[in-house]
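Next comes just one chain, in C-alpha cells: the form predicted alone.
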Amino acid sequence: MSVFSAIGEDREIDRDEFTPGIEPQATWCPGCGDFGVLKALKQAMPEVGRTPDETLLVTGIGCSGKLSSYFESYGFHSIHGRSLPVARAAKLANPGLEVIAAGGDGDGYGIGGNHFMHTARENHDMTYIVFNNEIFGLTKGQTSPTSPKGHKSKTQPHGSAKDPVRPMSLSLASGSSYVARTAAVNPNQAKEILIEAMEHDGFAHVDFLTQCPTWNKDAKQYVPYTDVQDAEDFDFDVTDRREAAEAMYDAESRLHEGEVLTGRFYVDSDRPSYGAEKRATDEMPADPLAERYLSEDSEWERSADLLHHHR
C-alpha cells in the first residue's frame, strides 16, 4: 500500500461507496442521459477493484461536470476543455491512481479538442468519457461540435451549415489505443465498456451517447441501438486499424440517419502507455513522483536546479 493513500488496498468494494454523503442524489433534468453514465460508472468500479481512495475523477464544465459532485472519489472540477491536462498530470505523478476524465461534446471535442488529440497521440493511461448529447446543454441549447448539419439552435437559427465532428474517427486518427461508443439507454453494455476502458493500459476513449430531452429534442433517446459485437451484419477486427476506421465511419454516418451503432471499435493492447515508455527510458522514476514529497528520505528537486546543472 502506498505511504500516502489507500492504493493497493485489498478488500471487497460496494458500489454504494461511490455515492457521496453531501450530494447523494443527482439533480440533472428528468430523462437526462447523464444519469446513465453515473449509474454505469458506479457499477463498474467494484468490478475493476478500485475504491474511492484509489480513484480520481477529473471533470470539465457543463452538465457533465457535475459528475464529480455525485461520485465519491478524489475529484477535480477543471475549467472548460481542460480536464485532460489535469488528469494527465495526476497520472504521471501518481501512476497507481485510477484516473478518469469526463466532459461533454462541447467541452471535449470543441474547447478541449487540442488536448483530446494530443492526449490520445501520447497514449496516456486513463479513461476519457465524453457525454455526447450533440448540444451545449448547461448554456441552454447552442449548437455543439457534434450537432448534425441542419440542426437549428439559438446560435444557428437557420440550421447549422457545418458537418459534425466524427469523434471516434478523430480519436483513432489521433492515436487512442481503445475506442468505444455506448449509450445511456444501454446500461449493461455501458458498464462492460467502462470496465474494459479502465482496465486498458493506455488512452481509452468512450463516446457516451447521452440524450438531452430538455435542449436537444431532435436526438430522441438514441434508440433503437445495435451492438456491433452481437449483430450478424457487422464483422470487423477491432485490432485492425483499417477495419476499425471503416466501421467507425459507418457508425458515425448512420447515427444521423436514425441508426445507433454501439460497441467496441478499436483495441490495441500491445502499445505501451506514455508513462510506461517514459519509465522504460529512465525519464521517469519507477516510484511515484507524488510519493517522494511525503518521504523523509527524499530530496526535493526543482526544475531550475536541473537547468543550472546542465549549463
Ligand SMILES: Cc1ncc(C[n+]2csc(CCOP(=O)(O)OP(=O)(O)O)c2C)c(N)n1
Given for the second form:
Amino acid sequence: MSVFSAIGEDREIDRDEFTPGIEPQATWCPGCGDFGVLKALKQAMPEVGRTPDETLLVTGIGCSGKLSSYFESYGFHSIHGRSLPVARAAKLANPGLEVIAAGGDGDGYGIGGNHFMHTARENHDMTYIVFNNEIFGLTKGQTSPTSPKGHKSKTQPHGSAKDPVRPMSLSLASGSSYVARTAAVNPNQAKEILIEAMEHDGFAHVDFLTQCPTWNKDAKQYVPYTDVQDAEDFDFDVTDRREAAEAMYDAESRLHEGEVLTGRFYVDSDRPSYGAEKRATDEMPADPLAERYLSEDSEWERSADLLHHHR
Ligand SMILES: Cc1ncc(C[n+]2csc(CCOP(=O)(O)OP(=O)(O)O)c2C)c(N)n1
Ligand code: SF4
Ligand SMILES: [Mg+2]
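Since we've got the form predicted alone here, give me the form predicted together with this ligand too.
All chains and molecules follow, beginning with the one already shown.
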C-alpha cells in the first residue's frame, strides 16, 4: 500500500484527532492569542474534511512557530522566515496534501517578506496564517514590521519612526488570490475564515490578529472587532480588485486608530494555482513526485546518486 493512500479518505473526522497523543504543555503565556489560532484551526479541520495524515503544517520561528508542536499532523518547524519555501516544495511534490504555513508578523512580513511576496505572486495552493501581534514575541517584544508608528519598545525606546507594513495591501498587490483578516478574540469567525482559506484553490493569506499580553498590552487586538461583511457602512465587492484594495487600505488605517475590521477582503476563485498551471502544460506529472521518489521501481535519478557519479 502506498504511503499516499490516506489521501482522499472518506470518513468522519473529529477535532480531537489534531491534539497530539502525548500532549505537550503549551509554553505560550496565559492569555496569549496564539491559543485562539490553535483552537480555530482544530475546529476548522473536520469541516474541511482533512485528517492529520493528509495535512502538513509548516511553521517559522517565533512564539507562533510553536503551533506545529501542539497540532497533530505532519509538521515542519522550519527556520526564521522560511516556512513558505518549505511549504511550496512539499505542495509541489505531493499535491494531495493540505498544506498550511504559519508564522509571526516578524517572520512573514520582515525576514520572510520576499518569500511572502513571491509565493503570493505564483499563487501556490496553500493557506498562510500570519499571527500578527505587532511585535517580536519570542525574543521579548522588539518592534516588528507591523508595530504602529510611535510604538515604544526596547529597540525603539523613543517610539518607532517607521510606518507599519500594510499586510493585506501588500498581499493583494503581490498576487494572493484570497486575503482575509481575523482575530483570536473572534474564534467563530476565525474558524469560518480558515475553512474558506483551506478550501480555496490558490494562495490564501490570513492576517490573524493575536494579542500578546506579555509584551504588547497596548495593541488593538483586544478591541472588539467589526466584521466587514456585516458592517453597514462597509459595502464592497470582494471579487473586485479595486474595491478590495480600497477596503483593505481603509481597514489597515483604522486598525491603529482603534477600530478593528476583520473578514474576507479579496477572493479570486478563477485564477489557477501554480501547480494547476504546471500540470496543464505537462511540466509536472499528475501523480505525486514524492511517491516516485520513494518507489524502488522508479527510474528517476536521485540527486544523491548523481553526486556519487561525479565523484
Ligand atoms: C535568522 C534568524 N534571525 C533572528 C532570529 C531570532 N528570532 C527568533 S523569533 C524572532 C522574531 C519573532 O517575531 P515574530 O515572527 O513576530 O513571531 P512571534 O514570536 O511574535 O509570534 C527573531 C528575531 C532567528 N531565530 N533566526
Ligand atoms: S510572549 Fe506574547 S506572543 Fe509569546 S507566548 Fe507570550 S503572550 Fe504569546
Ligand atoms: Mg509577532
